[in-house]
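Shown here is one chain on its own, the form predicted alone, set out as structure tokens.
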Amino acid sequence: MASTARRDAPEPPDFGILKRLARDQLIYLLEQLPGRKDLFIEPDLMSPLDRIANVSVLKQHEVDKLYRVENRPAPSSSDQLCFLVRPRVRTMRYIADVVNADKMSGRSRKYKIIFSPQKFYACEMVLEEEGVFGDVTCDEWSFYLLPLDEDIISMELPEFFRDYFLEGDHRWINSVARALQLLNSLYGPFSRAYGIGRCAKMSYELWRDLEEESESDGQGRKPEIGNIFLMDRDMDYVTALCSQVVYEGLVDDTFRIKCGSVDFGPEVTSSDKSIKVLLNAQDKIFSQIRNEHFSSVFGFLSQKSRNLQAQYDRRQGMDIKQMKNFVSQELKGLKQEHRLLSLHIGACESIMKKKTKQDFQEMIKVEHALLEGFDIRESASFIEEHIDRQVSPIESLRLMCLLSITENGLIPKDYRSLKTQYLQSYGPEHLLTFHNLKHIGLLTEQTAGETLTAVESRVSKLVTDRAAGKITDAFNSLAKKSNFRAISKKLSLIPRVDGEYNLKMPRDMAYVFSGAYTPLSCKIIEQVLERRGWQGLEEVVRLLNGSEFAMADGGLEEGAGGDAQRVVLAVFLGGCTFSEIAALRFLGKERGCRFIFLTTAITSSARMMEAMAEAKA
């Protein structure tokens, strides 16, 4: 990777085809129910659906009215009902109630259930138990991949994180394998595959099995993606727990980016209306600041507004012909740019206000101290004060988890004290949340005595053994140690800086955390691609307790694919943050390669904490 250091990163493949395939398949499924019909959509499928087929497309294919799947009776008067849903048991009960209510009232209708991305056996069982299996027809909409931007593809499965890492539920692994199969058939064949984590290994193996079954022949096709790297979220919780300071990450933390777009409220738009804005590379202002450290953004925006004003001022000395050209060719573009500029300036001001209120600078200092392992007592006192002031239940949990994971577990006295204060401040209903965080290894208690540690190390050896796949996740959780300090030292995650770190002209990936910390996940990807495997990283793998793998397709020669060898598909199972995306984009620029991101969903510290919460924090 390093040897081919060229400045020009290849262009990303065209992912528009994924949208077209999804739209065509959905239209085909809707036409299977001829005539006018009402469509019931699960709330979390609404935004992805809007990116694939808007209301006018649905209307063209005889969809009459649209409803949300909710916990109340279906208001529809149509004779044909179509349900577009995720494969969830509670949704099946809702549909069964609709069908049974119609039976009771003697009404005859046609019902069709379209599962996205696939149907699970449990769903059919529920329909059978409720006595409606024979009354409905079931189909699958294989909508695995939603391109959010030119280099980001999301599976839009936020529940993946909780389902797999907390509940030990493997049902989504099949969806991941099928998504990889689709990408490989369209943009592959991938010549090299690397990965770390049990879920990554299972997904990879299932994908290879699917490839063998389908016997699709990729030979003769020019690949557009050469390398693939799969990583489990639990290999690096620290990065996801840190406060984001790149612009896109801050916008996500403050306004919550959903499905690639964000709702800017009146405090940003300076009017009484909210505006939905699509944040992607087409937004000329956003594309220039999205990966920048927040401290550089204001300077860029003010310079941009001066340039824009200068372009407007050119009108003063124009004659009629020049003015005509200016109005027909440039004015529309300038107005659009001006609108976007004012929105992003408004967003920056809003972020600044909120962060000033939350003692953001103080919090960043504490995070940096935790990452470096300094002033642990002071940091613990800050967290206690944060809890006592009831600043935010989610933020308090995040800081406790960061303290725990960087210190390889809290000492029992601190664990009990922080837990008691938290429950007193925010309510006893959070007790189950602590159980979940402990189970997943995010907020743990150090165990006293040598005996248990010896047992744990034996379990750890078992789990990292080649036979790891046969040991259950529940048993695996016994050995959940973070080992963050040792890994950090081994990979030099805390940069040694002489003087001030220049955030305007960053020299490494650590800029995404103000130069204090290089994201572990990104560092692993960098090292493995550089070494073309895990040689020399054995100690890191042992500390991570991961099931690593590296495979090269012997059928493809080294030089094959040309540019494709400089395109890397980074697959994050359990979610990926905008900070990691910014860091790998930076690495790509430095190394002359292009990273494409495939994630089960975009994540952040708040989303992770919410996924673990039993009480709505």
Second form
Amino acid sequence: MASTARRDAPEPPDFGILKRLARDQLIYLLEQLPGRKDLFIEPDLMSPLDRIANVSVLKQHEVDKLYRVENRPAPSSSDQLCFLVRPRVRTMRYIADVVNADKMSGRSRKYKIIFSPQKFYACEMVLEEEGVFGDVTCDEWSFYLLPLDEDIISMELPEFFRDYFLEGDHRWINSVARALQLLNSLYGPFSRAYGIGRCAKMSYELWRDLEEESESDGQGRKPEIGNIFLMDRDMDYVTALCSQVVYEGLVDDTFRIKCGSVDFGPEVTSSDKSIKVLLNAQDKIFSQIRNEHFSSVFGFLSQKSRNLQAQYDRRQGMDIKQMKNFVSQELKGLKQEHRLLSLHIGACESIMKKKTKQDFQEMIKVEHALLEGFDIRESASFIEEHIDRQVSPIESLRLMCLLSITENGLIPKDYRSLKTQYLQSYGPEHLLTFHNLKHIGLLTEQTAGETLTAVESRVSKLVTDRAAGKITDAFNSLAKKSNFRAISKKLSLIPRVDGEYNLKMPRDMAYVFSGAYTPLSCKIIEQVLERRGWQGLEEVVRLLNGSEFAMADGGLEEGAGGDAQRVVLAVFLGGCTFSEIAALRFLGKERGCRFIFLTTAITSSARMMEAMAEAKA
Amino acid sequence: MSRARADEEEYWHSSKFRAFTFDDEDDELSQLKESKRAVNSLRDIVDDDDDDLEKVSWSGEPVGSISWSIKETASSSSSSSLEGRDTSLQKGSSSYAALPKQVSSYSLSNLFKGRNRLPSLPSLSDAFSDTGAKNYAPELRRPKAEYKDYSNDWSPRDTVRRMQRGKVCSLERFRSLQDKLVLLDEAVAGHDGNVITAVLIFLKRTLRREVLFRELEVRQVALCHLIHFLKETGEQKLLLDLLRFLDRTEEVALSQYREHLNIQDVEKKREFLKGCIGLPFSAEDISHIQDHYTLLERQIIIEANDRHLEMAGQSEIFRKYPRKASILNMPLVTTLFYSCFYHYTEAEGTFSSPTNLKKTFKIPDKQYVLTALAARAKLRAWEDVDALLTTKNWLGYTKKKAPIGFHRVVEILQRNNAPVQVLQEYVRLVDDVETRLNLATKYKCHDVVIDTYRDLKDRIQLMAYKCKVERGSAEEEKINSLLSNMVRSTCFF
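Switch from the form predicted alone to the form predicted in complex with its partner chain and give that structure.
Everything in the complex follows now, all chains and molecules, and the chain you saw is the first one.
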């Protein structure tokens, strides 16, 4: 696989501009409401905002007090209120209540709503219905893209997953198209576009539509990103459902990385306080272990500590001058490294502790069995026991989904008994969760004689591609079969290994799952990029039942784009996991290309499962 | 052209289209274009120290009256019911409240001051007071180039396109059903859910619901949007009518059942659930709903009794182990645990007895044993544990049996700090030799280890194990005698 003429991957483009753009626009919008004002911020927007601006920049633009938008009356005494929100009906009602309460008490203030990333007509309708349309002014903060790291851009829209895949709502497709437009104008033009999935196709079409009518003032500019690959999350649920074992994925599964930073609690910091740590390429320690299989992280960290010790020890033989140099030049760096090292060692310990408590080893074994398709009965009873013991409800659900999706649904007897026990263990209201999971196709029941023939899949594709979408539910559920086993065989996702898989020196992307499974999503991307299209993958496409496409801009031929042709923007609609990011980073290194990730949000099995639960209104 | 522009200006400022117009204050497209221009001019001057910004955090700042980051975390951890229970079950990190106050030394204002070193670039704050520097901010006004001839009859396609770009569009003139449907189909073909919903809002207001429903039945994408919209705005009655019209009876039932999540008062919730039993659920789900109702009914009775008992202070168990939370709205297994904890010995006749729960809800044996074991072990009632795992056959012989496997039994007992004597009795019963050895070694059940090695005739391991037991202890003696015995027996070969 590693070619002899291995080229280094191009450096990623500088995405700092995106932050700067968002910041400047926000400032501009704040200036539109001159004078002192109180700012109400949607909780979901706080962390993203944190990454591009800070309190003092808000203060500079006459923001007085900051509040979070929540279901409580606003205590603000300012004469001007500004709301920085996501376009949600619930939030509109809250704002309307604030305005109407003021009206009742005869108080007059100015109100401004800033929608991010865009305003929805439904929101304005609510404002109109509540009788406050006209009392508030509305603006849009086109904050579509938050660079989380040098190669990760997030739209920070976790609700995309539920809205599109469960509810079938296309509301975010326009946001995706605009995000693509912005990236294309800054780092494009992209000369090749590939994609698979209905949402991918729609986003692509809407984006092209937007491009067509905008003047192409990007002509003649040297592109930095040459390829783009769009993929729907439902093309590959399996990968997202697997336990993560690369370091960054494990940290996410264990501590939840939020907007690129993580709160390490006292169990990690070995003190009485928590520390908020930014996890990205700037962290010298983290950047070296983030993509590694967990088993090789310990060795690395202990090697590092020994080196660090040695460097400290050099002080012993120093004279005054050398010492002065040491203190002024090296000490700060060493101290920083020391701090980071101890944090990550602490994190590792904490992960180990938690995982051993959860029978992690056994769980991984079951997952691998499911992926390979043997010992299904044993796996089912493992899951059952997991449920009976009231171990984490999320984990139980995740394992059931993995069983279902790898087996094309549970056999009815299993479905019934596992569901009953789940409801008994974690609460009857999860009946609604099960319904959602069935609807989205993550947890289904096999019905007799249900196999998708080639004809059927072609027909259903034809029908569902139609604008009016006149399809029946029966067709829909038929189209949602995962066909994982067949796809896995076709793409050889389960590597055949003679002897031990060397996790320290991996030879393929399967290392992100201990050498047991190559992530399907990444494999598809690899194959399509290699073939420069879908030729030869027809059977896989049929099994995936996705709307694949490949477009090439005629103008640019081989070599014309230079480095940009080796930069690929991988767009994940519905979220991507750190394991997938690690796998593609590995592929990039092998092939001398650079992957940039654009995702609607960073996701994980737990986030996906949580998105399926019904919450109180 | 200029005539048309004047018309358009008039249009924007007139209010007669208010009813069905949408605000047109900003125009994404032109913004993007302006941003692009701004960015191109910024490129050369944006330097790398942007990353310093990332160290800036809200947390250090005294933000109004609220402690900023605490709430931020609090909101995320209570956002989902699944997550909530997760943490309560494995009482994990409770440290959110202790976020440090890091007073940041970086601020954006510093950064801008820094920028002043570059003579060519005015600082951002300057830029805003200075009209000449307007390029640095994404422009919100529509550039002239965007103006198109205003006409009152855009085609459905153009109407949709304009709406996709966030522009004002009157939908009033789409009056015939035909026109409305063409508009809807165009919106769907345009892939923008926001516009699809906007058109649906218009259709919903201008069409009788039966007509709308009928047309949506053959337009699945639009239908999904309307259903989602009704869910979000809470128009439950209309939603149910729609689902009934579509013959989606199961969804009707689930959608109604869902409302129980918002009922706080338990009595009301119980009544509501009672009503749910008659809803058109699938045959399988109806029993779950029935169970949900019965469970809550039981919990209300148990809760009333136990609160009384606890208050009276007569019952020893409640005095010794005061209840941490009410049992209301807990899952069945948790309720069973509770009842095994507080009401283990009660006769089957009472609602709170474990056997009654087991019977009523047909709890499988495995589940029952697992839960009862955990409850009794927590109370360190080792005789109960013993009784629970003992079965008598028809001859009167007793035998230890565990439907969950003895390694689980050991694990549960160990977690509750069972003494070694108790623990080793069950470690001994673990079938798999390797697991047994592992557990026995881990929990220092020396006798079991020694006996297992004896049975395996593993001299070497036995010798190695000698250093793990206390010098001069009974265990050491046992090993010694075994070793000498083994020597003798092997001599014969």
